[in-house]
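One chain follows as structure tokens, the form predicted alone.
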Amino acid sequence: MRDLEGKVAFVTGAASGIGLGIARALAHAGVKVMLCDIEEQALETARAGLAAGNADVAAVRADVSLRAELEAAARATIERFGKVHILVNNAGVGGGGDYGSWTQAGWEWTLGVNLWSVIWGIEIFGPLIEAHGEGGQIVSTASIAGLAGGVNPSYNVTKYGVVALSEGLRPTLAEKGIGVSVLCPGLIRTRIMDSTRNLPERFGQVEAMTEGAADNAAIEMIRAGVAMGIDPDYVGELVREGIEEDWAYILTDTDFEPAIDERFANIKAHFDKIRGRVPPRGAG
């Protein structure tokens, strides 16, 4: 999508951090952007932001991890700009404690917001895209712990997914016109590491995302970069840019590339195991 002028995209998490430098950096490039958010006060002073630049934004509330409410949010989109080309799925929780302190609500409201949001989104924004037969793009908010994992297993699975999800679906939605990528920041300056206060009531009480953490200093390490983080702008352009190329990772840094290289050698080391020993095929 090299022409973005015009364009008309859906951005959730869009109050703050990534999602919020994302609809700066798309609005800036003349895309008119509908912002998503649960926080309210927080999406109303985002779009009040972006409208006094002289975006042509709009905001709509929604708890993302209810597809009635996603469907919602995509009709007030239609309603208010008559199309959609890009989709940024980047709404996303910090939830769910470590091994031996997990609880149901934990892993629903983090499979909820991490991914089914975005299964959800691409089912129901995905048709409205190719609706128009212009083309579009789907991003959608992984980490860098979707490729090495982290300190954090229900966080760890959600990102995995949106991964497995986004490389699965491009080659599909190429044929359709629509590109595919998965964002897989490192730290950034977000305020994932409080992801709890906004908690919906219906989960009630769930661990935090450090609660049973075997490794508690790299966790503090964690809550530390992420204090000291990468300025959620630099995100939003890189997010444009690979929207124009239709990039299928948009990475932020180099940090976690010995992490990821390591996993990878690990996997390789264990083709090795088994190579020359597997027996032949079928009937014998």
Ligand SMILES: NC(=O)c1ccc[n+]([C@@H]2O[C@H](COP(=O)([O-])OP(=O)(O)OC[C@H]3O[C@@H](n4cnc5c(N)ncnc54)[C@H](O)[C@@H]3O)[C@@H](O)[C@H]2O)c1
Contents of the next structure:
Amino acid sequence: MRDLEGKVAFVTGAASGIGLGIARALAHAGVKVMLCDIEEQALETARAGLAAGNADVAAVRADVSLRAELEAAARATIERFGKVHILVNNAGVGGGGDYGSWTQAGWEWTLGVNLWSVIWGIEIFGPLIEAHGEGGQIVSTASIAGLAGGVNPSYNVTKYGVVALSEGLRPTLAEKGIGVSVLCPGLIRTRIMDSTRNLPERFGQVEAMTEGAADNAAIEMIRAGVAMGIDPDYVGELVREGIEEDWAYILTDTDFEPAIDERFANIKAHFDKIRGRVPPRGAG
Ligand SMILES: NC(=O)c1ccc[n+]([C@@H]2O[C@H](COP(=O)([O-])OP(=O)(O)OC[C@H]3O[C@@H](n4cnc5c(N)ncnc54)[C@H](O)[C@@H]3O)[C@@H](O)[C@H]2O)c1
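Same protein, different state: after the form predicted alone, show the form predicted in complex with this ligand.
And the full complex, kicking off with our chain again.
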């Protein structure tokens, strides 16, 4: 999407962190932004801050792990702005816990916010973007943990899902004039390690990413890395650039590139174990 001026974006998880950075960068580029978040006070603070800079923004509270609330937020966006061109599925939680501390509620919370909301976002907003024929862009926030998993596999499951969904939809939606990008941030200075602040009551008590981890030292390294992490406004500007140039992957830094190389080298080494064998195929 080359010309962002006057376009409309819907951004989830827009009250803080990366989502707010994206909303700010889009607003600076002249995009009208509907901010969506579960955290009402932070959402209003974000809306007022952007509006004070003359941005055309509005806010809608929704728990994106509930499809009906996401649908209501989409209706509110169309009512306010008439149409929508850019969907940013960014809301996410560092939930799930590790082996030994898994609970059904923990999985449902993490899958609901990090993956189901992305699936529903595309189902709900895809046809709204198609409807006006002006094209658009869908950006979904995965993580480097969606390209090379490590500790906290339940979180990584959701992020691999977001990567798979984005990669799989890209050719299909390109034919309809809709670009698809997946944002895979490294360590960004946000409140992600404090995700249980937004745990919906219906899930009861669940494990945070930091609890029950098999490798607590690694989790502590992530916590320290996030505290010293990249400025979310920098990530927002990268996302704006990725939308303008229709990048398939929006990466924030090269810190974890060796981990991805290592993963692919490991997969390749396992191809080598069976290379040259002739598997029996076909009817029989
Ligand atoms: N911070 C990092 O280092 C990092 C790295 C890789 C990926 N990510 C991903 O970036 C995205 C944004 O996270 P962040 O780091 O900015 O953290 P953050 O906690 O600062 O922001 C997340 C936002 O999502 C909102 N949210 C949480 N649950 C919600 C729900 N049920 N409905 C609606 N909104 C909800 C929160 O209120 C918050 O405003 C997430 O998808 C996260 O997994 C973050």
